[in-house]
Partner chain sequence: MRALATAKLEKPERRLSLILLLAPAVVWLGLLIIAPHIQLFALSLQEKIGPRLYETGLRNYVEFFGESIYWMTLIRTTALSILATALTLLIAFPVAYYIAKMLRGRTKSLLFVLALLPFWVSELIRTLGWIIILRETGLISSALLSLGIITEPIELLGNDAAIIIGLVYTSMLFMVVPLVTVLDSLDDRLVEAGYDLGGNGFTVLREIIIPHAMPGIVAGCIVVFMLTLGNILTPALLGGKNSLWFTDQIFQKFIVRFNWEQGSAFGFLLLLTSSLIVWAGLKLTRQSLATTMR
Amino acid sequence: MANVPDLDVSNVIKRFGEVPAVDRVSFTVPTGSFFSILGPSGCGKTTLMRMIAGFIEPNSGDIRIKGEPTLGIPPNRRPTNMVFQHLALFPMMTVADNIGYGLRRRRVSKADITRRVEAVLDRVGLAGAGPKKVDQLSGGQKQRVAIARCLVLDPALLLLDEPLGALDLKLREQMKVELKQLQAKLGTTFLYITHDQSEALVMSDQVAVMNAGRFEQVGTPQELYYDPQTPFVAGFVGNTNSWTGQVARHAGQQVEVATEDGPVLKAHAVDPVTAGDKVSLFVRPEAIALRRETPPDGAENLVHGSVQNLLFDGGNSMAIVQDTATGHMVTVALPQTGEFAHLSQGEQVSLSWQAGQARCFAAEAPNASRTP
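Now supply the structure block for this chain alone, in the form predicted on its own.
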């Protein structure tokens, strides 16, 4: 059917006792896309995926795959397959036998199994690896075998449950790129869950940020990073600096916030606010300009401070600067131009940023979340 999404989740609720693990979640996943659900441990993302896979049933709501209802249909009869964090490959079997296992369970002929296994090995870049044992493979190759074992069954939807979590850091970074390229090559719809924001931002076409059983925001990685719509998203996705305070004055979406530390900072208000409202304010480290000299006139936000720590991480190096007036710590991303190669601890600097680069939100109760 034309324009029918591969996955359509509508108002799904799942409770364990009185606790709502998933609370009125709705979203769609377009055909051929890479969609990630990002959130901290315990937010409900694994429960949601297990409902899509058919391992548990929702208390209410609807889940449709390719436009077809799935409630009451067991996992083995749904057009989905899942790649688990620990892969669950059979070490006593060859690569080909691992991949063909599901086909044998479906009583597919040996000749057809051989043909389909060879074809899928070629698709995932492992042509000729069929006779190898699993323990002869690298971590990245094992990852591709686990994906091939799912793809050989021609699922409409491939579910990936934190599949990079067991890999070392260097391999995980490599596999993020490989998975994105593989998904684009295959054209299969991927639904990926993770607590790692870097995985979600690097690989996904769209990301849903989940908190306390609900979606805070759904959007492209760029939208989530540069235009967060809730304080949770602003604080959870990427590094950020934050202040709390009260609105001193406002003009439309431009606000001035008297922070609890003392200085008045200007920002773009995401929520409707008025004078006296309690708010939280966020600004990204890379939005802040660090200078050894006084910044030019026109800086809408200005802080003077001293360098407390330097965090070297190649292209992601940071400086931690303490505001001289308030003691507030501000994290600043250092440009890789060589200008600050010899920046030293204790050095006096100025920090500045524009109001449009800061986001201001009305204060909420702890753990509150919003429906996007």
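Positions refer to the first chain, counted from 1. Since we're looking at a predicted model, the values are computed, not measured. Between two forms, the rigid core is defined as the largest C-alpha subset superposing within 1.5 Å. Compared with the form predicted in complex with the partner chain:
- Comparing the forms between these two forms, the C-alpha position of Gln181 differs by less than 2 angstroms, with the core used for superposition.
- In the core-superposed comparison between these two forms, the C-alpha atom of Thr94 has shifted by at least 2 angstroms.
- Relative to the superposed rigid core, Arg105 undergoes a CA displacement of at least 2 Å between these two forms.
Starting from the form predicted on its own, produce the coordinates for the form predicted in complex with the partner chain.
Since only the chain itself is given, any partners or molecules it might have are not part of what comes next.
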């Protein structure tokens, strides 16, 4: 039974009225992994998770947990537990009673409950917090209690519905690391949904990018970032610059695109395209080399422009450069080597990037429903 995945979702469809909220979604989550579903709000990720938890039934398709079919089984008899978006800790109970709630439902003996609650509190770093009231805890502590309340039941699958959404930025950064470490330590399978790409990229082993009820791409964070397979993924995961245009020439996956603004750019085609096809082209700000002088020969794509705006954000600082020839705005990451610390508005710069760093996708039909 070693090869049975913890979660196996196949061809699940859920419609609300005419509109499919989840449309033919299939994926498997291997045992012990951290799997995230990343998508904008309204993409159907919460609906999908609620189907796995058992709060709603799919119209068609199958959901298996540890190989067992789950359709028709209510949430209280599924081996899954959920950490809710606003945690949903029971305010009328103490921390220990919150965590012991599930054990009491299983008729575990009182002494056993006390022992197991203390053990799990210790595991999440809250030893001794049992007698406290829920509202005496800080945001991060509540978070850990919510997770402990599920973990004490030893679920086959822990579902997390944007649990970090209510926290402030600093705490969120800290909890991201904590959650990842906790998951690695426990070995419980985590299914995490979020609209925050940084949460998904930092914590997950595998990420599924979801849009308009469908999975656009499933892969490791690196695959999604370096090798997006759809324009949506290219635009949603990480920052990106985009152009639209027509294929001028193509040789295999190497294409030259005449952009609508003017310049001809070389790129790597992800979709099969032929000359004359409308395409969109994406280049990450981090993939663009910024220079004050024209680069030595060999730059596959070269744009001259002037600095329009500086978005200083420490290590994530960006410059917005306007192409002198076309007026197109390009966002470039500022290298933090000190060379550009005093870059100022209006300065003339040159931008260059490798064709392999530019991804080209067949443009969607104007009425495509994929756009977010």
